[in-house]
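The form predicted alone is given below as one chain in structure tokens.
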Amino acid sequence: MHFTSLRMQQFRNYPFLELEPHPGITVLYGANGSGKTNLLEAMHLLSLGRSHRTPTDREMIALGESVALVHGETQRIDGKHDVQVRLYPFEKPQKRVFLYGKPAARIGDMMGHATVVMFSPEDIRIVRDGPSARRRFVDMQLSQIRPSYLKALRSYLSVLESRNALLKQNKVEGVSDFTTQIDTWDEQLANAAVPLANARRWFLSELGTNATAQYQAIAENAAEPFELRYIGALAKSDTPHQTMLEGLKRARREDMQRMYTTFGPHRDDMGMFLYGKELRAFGSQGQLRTAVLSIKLGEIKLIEREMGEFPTLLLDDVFSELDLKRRNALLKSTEGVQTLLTCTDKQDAAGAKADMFLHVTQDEHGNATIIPG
């Protein structure tokens, strides 16, 4: 898969941009804050429906503007795809998706039209932050590979919200038929939990195999045993539906006191281990970076195997974070992959065998301009 065109209007500091990305390697270079990352962010938005660096869509709209637009066309093995996202700061819905020029019923319908793997310095948060950051990573990547997963996730979260609302109502004002209602929601939540647990187990098993091999190839000590694990209530269960029901009943008294559900896939985590010890607690800075890079390289291989084509690779100022060995491993992964790479100086991309160089600058008003060469 590769992007054949990208158009932006009033997106971040781009009043207007039309670009035909090269199917090979493109280097975007320029001063910090010039707008390089904004361009990668736009491609990430077209793929996953959200920014990689902010949960607030309004931040992506140019100051004082009433709408921002990002439009992309991609070429996949099944033909051409057309996807557009419009962002509105003061209207509802604030985010609207268009496929082939027509409004999509749901934002999730955009999954599968553009697929990206992004690697940025912020990705170290996958290791450092709490379980919610790692669940978000797993959920986003699974949604790209299997668009049906997003529907299953939303179904689970909807039932979870209803169960939590019942717990709160019962605590505040009492519910006469509480036991009957909570039993019903338990059954529905158990049903909704099964496809999530099965998909996450599969994904982390496959990604773990790839990441372990990548880690051994690029680590300073090839003997370091890096491992990904699925950590969760249903991670090892052969009967996830029954396990979920039993867990919910065991936790019911605590749930009633806390007014929210304490058992289930919404508390899952992706464990990362070296020598059997948790990486976040015991790993060095270099080991953390190697682990994240290994996971990203593992993603590329998993997507190619499952979808039959490579994703577009977005590399945001990562060369400054990597030594020569890790940089070469990353460059090797770009072979045959559409890659957009940002750096502050053109020489930083030496060895990338770039097919196109684009200089990103700002005018006196802070607006971004792209100059070839």
Ligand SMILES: Nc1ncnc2c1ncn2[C@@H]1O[C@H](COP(=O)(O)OP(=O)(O)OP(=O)(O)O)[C@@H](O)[C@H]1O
The other form holds:
Amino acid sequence: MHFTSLRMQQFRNYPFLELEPHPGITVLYGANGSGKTNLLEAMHLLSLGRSHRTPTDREMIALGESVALVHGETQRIDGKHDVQVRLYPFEKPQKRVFLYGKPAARIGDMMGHATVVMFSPEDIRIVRDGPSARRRFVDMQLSQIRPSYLKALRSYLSVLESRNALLKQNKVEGVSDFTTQIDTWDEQLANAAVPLANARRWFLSELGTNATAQYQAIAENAAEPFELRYIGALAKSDTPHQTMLEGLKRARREDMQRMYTTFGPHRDDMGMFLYGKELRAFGSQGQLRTAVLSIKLGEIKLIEREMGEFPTLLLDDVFSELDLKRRNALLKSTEGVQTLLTCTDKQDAAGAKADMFLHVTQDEHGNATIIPG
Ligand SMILES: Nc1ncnc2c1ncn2[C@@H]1O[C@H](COP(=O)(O)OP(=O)(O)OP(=O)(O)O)[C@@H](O)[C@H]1O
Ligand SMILES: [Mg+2]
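Could you give the coordinates for the form predicted in complex with the ligand, as opposed to the form predicted alone above?
Up next: the whole complex, starting with the chain shown before.
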């Protein structure tokens, strides 16, 4: 797929921008702080409903403004798609999605109209940060590939919230029919956990196969065995519903004390291993970066296979930092794929086989504009 049009109003330091992205490789160059990442962030928002760098939507609205708008049109194998996100900092809901100009019933409905894979310096957090960063990564990528996943995730989290609320109420003020109520929530949570665990297991197995192959292709030492593993309460269970129910029963006493559900896929993790040892603790800086790049390249392949077409690639500041071998691996993945690549100097993108150069500049008020050439 590719973006045929991108429009932004009052988004970050763009008062207004209209762009027809090239279907091939575009290099966005400009000084630090000019607005390159902001543009990629807007495309990420259109694809996944959120920024790649902040959980706070409000930050994306231009300072002093009361609404921001991002509108994208894409061409997919099944035809043209039209998706719009508007952010209102002072209203509820703060985020509204429009499909083909009409309000969408749910934010999740926006999935699948635009698909992107972003490479950014922050990706290293997938390895370095705690499990929640990796769950977020898995959840976002799965939602892109399978829009129904997001619905399953939402319903699990909503049951979880209710169960936690009951645990809290019981400890604080006592609940007379606590056992009956918690049994009901356990049953519902087990029902909701099954599709989640199944989807994650499938995703991590497929992504893992691709990432292992990519790692071998780009590592200094091709014999280094890199592996992804699904780590979690239901990761290895053939009867996840039963395992979930049993786990909840076992943990009930502790949960009552802590007023929190301690067992279930909300605590899952994506394990990354090199030579069977945990990468985060054991890997060198270079190995960590290679692993992240392999995961991303593996993701492109998985999206292509599952959706029948490539996503748009957003490469923020990563190209110039890669050595020749990794650069070539990345370029191989961008053949025939819409790619937007940022760098500070035009020369940094030499070798990227660019179809188009765009210069991002700021005026004296800090507002960004884009000049071709
Ligand atoms: N909500 C906002 N409203 C107005 N301007 C903003 C807002 N958020 C960020 N900015 C401005 O956007 C600019 C940063 O843009 P961006 O992160 O896209 O820079 P960049 O071109 O990617 O720079 P670098 O090369 O350093 O990565 C800064 O000048 C910042 O002040
Ligand atoms: Mg940037």
